[in-house]
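We begin with a single chain expressed as structure tokens, specifically the form predicted alone.
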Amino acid sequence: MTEKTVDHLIERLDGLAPSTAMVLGSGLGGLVDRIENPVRVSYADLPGFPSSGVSGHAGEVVAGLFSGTPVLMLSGRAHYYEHGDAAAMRPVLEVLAGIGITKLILTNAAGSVDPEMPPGSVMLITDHINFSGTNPLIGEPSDRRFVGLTEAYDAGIRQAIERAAKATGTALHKGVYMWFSGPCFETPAEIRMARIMGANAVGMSTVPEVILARFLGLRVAACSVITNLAAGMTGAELSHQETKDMAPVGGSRLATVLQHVFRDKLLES
């Protein structure tokens, strides 16, 4: 199914092809509008794609030239809670792979930990905590799934967002993602254990998706909008509708950093 779904998916791009893909977060599908002379693909026309339950969240690529450079993007992704399946990405990245994708950028909505990294801020992720108790390559039979995730966040990367952020005057914070299983949001008692265990963000994606594509041997980097204080810290309950409300605030400036990015070559640097 896989090869069969590279073969279409290439036939479509028509002579496209792009190094770098994006995953985009709830809210955060604005940046496919920024993309010149767009192919869409809808998820439904992929084989293996699939169909995401969550509003915010188109299920489409799109591809074209972002800043001048040739760059695909996932409207939408899968999460572990609509399935119970950690692995839910996994044929899409392998896709990714087989078109000749070696960089993968991908952002989430998240909610703060640190009180100084309020709604609207976006957050470069360094390192992950996987506190859902499952993973995506169990059931993988090679000694492939032994993934080292010692360096799971590409420097180089990273640096490259970084200096974007500096040169467009951007605050970016950096910090540790913690992902929790959802779909509920966690409760303040969980975002204490949170703080006291290293974390910066919480949320309920992205964390399988940088475990694939390190096995599928991507170069990740990873981004968070905040779009709340997460629980406890305000006194105030916890809504997707906050979510989607406030992930375009943090995703303009997300975007304005991603096209200094690719505008200037950054990753090629």
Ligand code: HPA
Second form
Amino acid sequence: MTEKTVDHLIERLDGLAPSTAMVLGSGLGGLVDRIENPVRVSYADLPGFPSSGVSGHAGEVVAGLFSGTPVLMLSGRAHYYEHGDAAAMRPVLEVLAGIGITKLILTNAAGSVDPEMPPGSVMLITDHINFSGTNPLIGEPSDRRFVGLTEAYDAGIRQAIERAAKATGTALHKGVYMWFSGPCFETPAEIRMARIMGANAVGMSTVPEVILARFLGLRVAACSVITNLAAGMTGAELSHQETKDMAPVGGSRLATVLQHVFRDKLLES
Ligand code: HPA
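Moving from the form predicted alone to the form predicted together with hypoxanthine (HPA):
Now the complete complex, all chains and molecules, led by this one.
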């Protein structure tokens, strides 16, 4: 299945050969509008790709020039909480590796555990805590499953993002992302725990993709846009509507930073 999908996607890309892919989180799909001459392929046309059922996630591959560099964007991801499958993104990442992608930049919407990192902030993920109790490599029979995650988040890509943030005058927080399974939001007690454990932000995605990317040998980096202060920090109840409404605020900041990464070819230096 993967090989067929690889061939099909290569054909649809019609000579475009991106080495970087980006996964766009909830409310961040607007990034695809910054792609020139986009080729759009619906996930429905790509066997193995998820039929994402989360509102705010479109479910298509959009590839083209992003600040003059060939880039492939995935608008829409599968989440563990949809079907209880932590490896739901594995076929997608295998296809990306198959078409020659070597670098992966993941984005997500997240809640902040830190009052000093308010909604609208952008956080470069430096490390993660897998609090889900599961792992996308469970069931993988080969010894390749023993993936080292000491330096999961690629130093070179992180440096490029930090340089771009500086160059564009964008405040860039750095911190640890803690993966909760979802789909409920956390309780205030869980958020107090997360803070004690060293998390800066909490969310329901990204970590399985980081693990799968490292398994497949892709260089990976990830950024969160903060849509809310986490449960119990303001007295207000959380909602997915708030996530969708607030993601574009930090999302446009993140888009500016990422555009600069490619415009100045920072990933190549
Ligand atoms: N918790 C988990 N996931 C999230 C949050 C949150 O507060 N905000 C956006 N995604």
